[in-house]
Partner chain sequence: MAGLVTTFGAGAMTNSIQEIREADFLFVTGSNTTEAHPIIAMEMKRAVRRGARLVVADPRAIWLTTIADRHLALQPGTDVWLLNAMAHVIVTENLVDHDFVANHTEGFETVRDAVQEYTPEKAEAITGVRAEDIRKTAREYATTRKAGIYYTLGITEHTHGTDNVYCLANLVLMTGHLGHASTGMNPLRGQNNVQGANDAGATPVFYPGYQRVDDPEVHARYEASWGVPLDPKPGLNLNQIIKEVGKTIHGLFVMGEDIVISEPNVSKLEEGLNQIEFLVIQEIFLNETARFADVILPGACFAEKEGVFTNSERRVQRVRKAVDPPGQARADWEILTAIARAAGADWKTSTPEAIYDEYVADAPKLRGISHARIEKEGGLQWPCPDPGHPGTVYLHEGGILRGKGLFTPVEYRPSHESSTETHPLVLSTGRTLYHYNAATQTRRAPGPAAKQPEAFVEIHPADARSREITDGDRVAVTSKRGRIECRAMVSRQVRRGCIWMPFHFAEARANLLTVDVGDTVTGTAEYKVCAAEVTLVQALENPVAFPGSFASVQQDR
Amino acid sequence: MIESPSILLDGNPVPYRPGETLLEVATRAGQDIPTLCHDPRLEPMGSCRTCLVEIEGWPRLAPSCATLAEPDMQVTTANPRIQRHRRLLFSLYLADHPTEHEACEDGAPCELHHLAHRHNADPNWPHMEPLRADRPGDRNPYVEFRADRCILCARCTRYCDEVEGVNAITLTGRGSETTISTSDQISLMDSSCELCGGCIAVCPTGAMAEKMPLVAGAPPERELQKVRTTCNYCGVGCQLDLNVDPSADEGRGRIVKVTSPPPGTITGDGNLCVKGRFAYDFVHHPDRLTTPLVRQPDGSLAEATWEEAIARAAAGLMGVRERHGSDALGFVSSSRCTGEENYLIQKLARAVFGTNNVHSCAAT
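Show me the one chain in the form predicted together with the partner chain?
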């Protein structure tokens, strides 16, 4: 058996698989190295410099996200030199970012503020006026770009290119005027954007923000309850988090937004599409049926109590069975309902009404 190669990580030998980056090896070994531009679904860019580590024999600190592990590399992830570097770096980032932590987090949590705090960044550096252009007035209903929060980590544009593959947004401009935009600054609605919202999900600072909760003045994400569930659209079964304001709607609770779980989550790897992330308005739509309805002799529909409606439904089905036999009944089930409910409807058809005439729309 060939022994797998290893590196010396903070003095401890750690094996790695060829092709792994130092960040991957260190993360697997339980080290918590700060990153801003990194996302495991993206090609390493090495631009934010927060993940720098010291490698024995290398003159300069190296970005762990973009450096491949090599046999017997001696890597240090934390020492005074690295800490000094990180503190300086986060102080610089903060100087070009909204300074108030809470105000900055009016939507999603801000990874930059969290990391800056953890690495003792100095919040009192002179503040810079950002020169990055906003894109006000884009009529798309979902994505709001707030340039003052942007740190140009390019997670969003790389996600749009590498994962979603539509290249709707890009880095534009030069130097301190570099910003995120579409080609020709057109609306996302007119671009190749498919409204997957991946740019919002990967943004570490809330620069790419979800528009509707902001417009509605919903509570910030940190005050919402996250409920992990399975998407109700196609058959992929992506996992998603419903972000609920439990006190809204007289205590019934209201879905404020949908966020994606972290990369690596099965199923979906933290990715969502336009339907999964944004098409949940139907849940709280005023058109929802809220009370049982029963057809009247004059042909109109009238509201009924549950007792009346259930009795009428059961009696109607039993009447057909009496007049024409069990096989004059048909039960159409739904692949939209749960496994338990599909179990019950086929048991209802078979054990209660005596027919195998039960099928969901899953005929194929």
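For clarity, a rigid core is taken as the largest C-alpha set superposing within 1.5 Å between two forms. Predicted model only: the values in this text are computed from it and were never measured. Positions refer to the first chain, counted from 1. What changes on going to the form predicted on its own:
- In this comparison between the two forms, the chain bends at a hinge between two rigid parts; from 290, 330, 343, 126, that hinge is at 290.
- Domain rotation between the two forms: smaller rigid part turned by 16 degrees relative to the larger, from C-alpha superpositions.
Coords for the form predicted on its own, given the form predicted together with the partner chain:
No partner chains or extra molecules come along with it, only the chain itself.
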């Protein structure tokens, strides 16, 4: 039996699979290496330099996310030299970043602030205003780019290119003026963007943010409760997290936004479409019916109790079946119902009324 090759990681032999990076090997071994530009769905870029490690015989620190493991490598993930590098690096990142942690996290959590605190970065360096240009006034309804929070990790542009394959956004400019933009700075509505919101999901600092909760003044994500559910807009069955403000609407709670679970943990690999991520405002829409309505003899609709409405609906359905047979009935459900409600609709059609004439747009 051929033994797997191994590296010496912090003094301990750790096997690896050919093609694995040092970051993948270390993560599997339980070592915590900080990263800002890494995402398992993306090709390694090594731009943020936070994951540098020391390799015996190498003159410089190496990015673990972009360095392949080789037999008998001796790798150190933490020592005074590495810690000094990380502390200095995070201090530099904070120099042109919003310095107040809570103010920076008005939406999604800021990974930069969390890592800077963990590695004792100096928050008192002289602050400089970022030179990156933003795109104020973009008329797209969902994505807001806030250049003062951007660290040019390029996770958003790489996701748009490598996962979605639409190339709607890219790095533009040079040097300290490099920023995230579109071709000729056109609106996302006029670009190839599919408004999937993946750029928001992968952004580690909140530079790519969701407009709707910001405009509504919703609480930051750290104050929201996440409720895992299944998207019903199609048949893929993507999992998503409803972010609920429990104190809203007089304690009844309100869905503030939708986020995707971590990649590699659910169907869809953490990717969502424009409907799955943004089409949730119907839940609390003021025009949504909250009381049953039944037709009166004069044709008008009047409010009724649930018992009365259900009895009227049952009598009408039973009457059609008695006069014309079960296949004269058809049941149409909605992707805006829950999975459980859609299941009950088809069970009502098949088991109670004996017809297969049942459909939902989520089935296509």
